[in-house]
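Only one chain is shown below, in structure tokens, and it's the form predicted alone.
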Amino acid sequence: MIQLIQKAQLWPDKVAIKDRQIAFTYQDLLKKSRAVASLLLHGKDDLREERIAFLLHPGFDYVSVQWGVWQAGGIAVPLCVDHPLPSLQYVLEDTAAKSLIVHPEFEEMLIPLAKELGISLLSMDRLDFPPGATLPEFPLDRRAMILYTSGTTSLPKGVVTTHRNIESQIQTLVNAWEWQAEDHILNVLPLHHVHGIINVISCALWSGACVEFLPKFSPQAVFKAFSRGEINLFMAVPTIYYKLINYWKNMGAAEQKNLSDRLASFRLMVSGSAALPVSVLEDWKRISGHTLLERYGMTEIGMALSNPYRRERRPGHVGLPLPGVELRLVQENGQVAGEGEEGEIQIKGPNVFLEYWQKPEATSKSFIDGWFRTGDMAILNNDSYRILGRNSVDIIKSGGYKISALEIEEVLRSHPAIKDCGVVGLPDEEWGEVVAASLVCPDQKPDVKKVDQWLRTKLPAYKVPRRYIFQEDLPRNTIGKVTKNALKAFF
């Protein structure tokens, strides 16, 4: 049995999940997830890595379905509730998912697509659970999950992790951050990314702790949940901390003090998925008394580096490799960088993913001598690593997301009025970077608001540019390639 699920049997009567203020025990989770597994098996003895997609809001149903897929021997394919139909269609087609489990509010939108693709569509409120089936046994090297990341190409790639990869990622963080059964964490992160799935939910449930979900994020709702006195851990992206800080600044003095006193009692607060501005770190420390723990990871490797839990944390740094993770910095000439020298982060260890789904060439190019090439540059300073950024200007980090500029450009070029375009990331205190687009429209400049509305039917909202300019042509080098750094200056 998968160790994450096996451990849940140690705390049957303990509250595992709070969803909309309803408490669900570990026994509730085990029972529901087993029922989901029986439903998916439908008389089979093993799903044998059949892809099962699901579009569910973060909460008890989400975790039950994910655990159910795993127990039935399938590959979990979590979808993003905020993605438009074309983005969902891409993942469903790429994975060749056999079944799709959805919240009722998404059913009407997805019925035509499910019919077109021949996918079995199951609405979560109308599942007819059969009697408990005999669940399969399988090795830890079985593929467990596919999460999609934009990478440096125009189309997202499916990152395949095995059960062994996932267990390694969980165990490493549980030990490094000293998770306990008494912990209670609030999840405000989307659950189609490793940050929420592994760092928050899986680490908590591995430890016998409690995960609480909000129906919808808002600073007011987060602070209200904090004020109840149960929560003692929090993990978020810099953008969320920025929003919380600004909300706190507009509160009354008495409210500020009460909330700050409450935050001071937390055990741990973590920031990740994007670079944390030092100004945000300092503001949050003044409010909460906590120096946010910064760490470094990505979909392909889980978490690889972390500032220490108990010792001093250095602003702008992400600490050292976690136990079991090997790291080296490699310069452009292929030489391993020494202290004080810049290099690309390369990672090796049981945490590293298996492959990009059905993309053997992309997988091969991402490894060199068994080391995974992250594409991120760093430098080792006084026994702590500092991330310098991507070695490609075509990756934009905004609000915890890694966004491919090439993907957005490809969509923009499909607009009838846009001949060419260039997309870049501009520095922003709240979001880390914001997406900006230069449009080349020789005949007539389209209305930017209409372009924005059109894009939102093609792309997730976080990929839609926040700023636009129009140019007669894009800045290019002698071989005709757009020079992105020069383009940024025009904004």
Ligand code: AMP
The other form holds:
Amino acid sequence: MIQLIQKAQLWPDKVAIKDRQIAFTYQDLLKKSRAVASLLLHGKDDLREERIAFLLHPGFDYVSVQWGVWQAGGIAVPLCVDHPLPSLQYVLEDTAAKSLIVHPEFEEMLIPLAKELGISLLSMDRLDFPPGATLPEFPLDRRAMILYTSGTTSLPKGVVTTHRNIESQIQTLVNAWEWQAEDHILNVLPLHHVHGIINVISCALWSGACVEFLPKFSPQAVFKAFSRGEINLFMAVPTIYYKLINYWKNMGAAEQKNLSDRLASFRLMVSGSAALPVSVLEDWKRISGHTLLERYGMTEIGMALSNPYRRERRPGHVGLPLPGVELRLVQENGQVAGEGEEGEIQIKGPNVFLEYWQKPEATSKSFIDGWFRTGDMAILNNDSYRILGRNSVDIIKSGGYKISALEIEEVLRSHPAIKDCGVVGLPDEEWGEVVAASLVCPDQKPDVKKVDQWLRTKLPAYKVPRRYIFQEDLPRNTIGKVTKNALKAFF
Ligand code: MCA
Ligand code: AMP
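For comparison with the form predicted alone, kindly provide the form predicted together with the named molecule.
So here's everything in the complex, that chain up top.
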């Protein structure tokens, strides 16, 4: 049996999940996930890597289904509840999912698509659980999960991790950050990415701790949950800390003091998924007394670098490789960089993903001599790595989400009034970067509001440009390629 699920038997009566103030024990989770597994197996002895997609709000049902898919031998494909239909369709088609389990509110929207794709659509409130099936045994190298990530190609790629990858990613963090059964963490992150799935939920449940879910992020709801007094751990992207700081600044003095006292008793607060501005680190320290632990990771590798749990954390730095993670910096000429020299981060270890789903060429291009090429540039500076940025201007990080400029450009070009376009990320205090688009519309300039509405039916809201300009032509180099850095200057 998968260790994560096996370990849950150690603490059957402990609370595993708090979801809308309802407490679910580890026993509840084992029972429900086993029922989901039996339902999915439906007489078969093993799902043998069948892809099972699910569109569920973060909470007890989400985890029950994830664990159910794993126990039945399937591959978990979590979908994002905020994505529009075309984004969901892309993942369902790409993975050739066999079944899709949904929260009832999404059922109607998905009936026609499920029919068209021949997917069995199951509504979470009407699942008919058969008696407990015998669960399959399989090796740890079995594919476990596919998460979609944007890269330097226009369409997102499915990152496949095995049970061994996932166990290694969890175990490393549980040890490095000293997770304990007494811990209680608040999850505010979306559950179609590693940050929420591995760092928050899986590490907590591996440790016998409690995960509390907020239905929707808002600073007010986060602070209200903190003030109840049980939560002692928090992990988020820099944008979330920025929003919390701004909200805190507008609170009354007495409220601020109560909250600061409460935060001071936390065991650990972590930031990641994007560069943490030193100003945010300092503001948060003034409010909470905590120096945020900044770490560096990626969907393909889980977490690779971390500031220390017990020793001094360096602002603007992401620490050293986690145990079991091998890291090298490689210069443009292929030489391994020495201390004080810049290079691309390359990673090896049991944490590194298996493949991009059904993209052998993309997979092999992303490795060199067995090392995974992250595309992130860094430097080793006095025993701590510092991230310098990415080696591609076409990858944007906004609110902790990785966004491909090429994907947005391709959609924009399908608009009848848009002949050409260029998408870039502009530096932004709150979001890290904001998406901006230059449109070339020779006949008639479309109404930007209408373009925005139209885009939101095709792309998730976080990929939609927040700033537009119109140009007669895009800036190009001598071979006709759009020069993105020059384009940024026009904004
Ligand atoms: C939303 N808005 C934005 C953006 N996103 N504006 C500019 N840029 C954006 N990126 C606007 C919305 O359009 C809306 O305005 C308003 O903000 C509120 O939208 P809402 O969706 O409610 O925003 P939010 O709930 O405040 O979301 C902010 C957020 C979210 C909570 C920071 O972006 C988030 O959950 N980010 C975390 C992503 C994550 O988990 N990444 C991990 C992947 P309007 O109404 O005008 O539209 S990276 C990873 O996993 C690796 C392994 C790692 O290292 O961790
Ligand atoms: P994703 O592919 O969505 O998992 O995002 C991974 C990317 O987020 C990395 O390749 C980095 O570019 C970025 N990232 C994650 N953590 C940090 C950090 N602490 N500082 C700077 N960038 C980060």
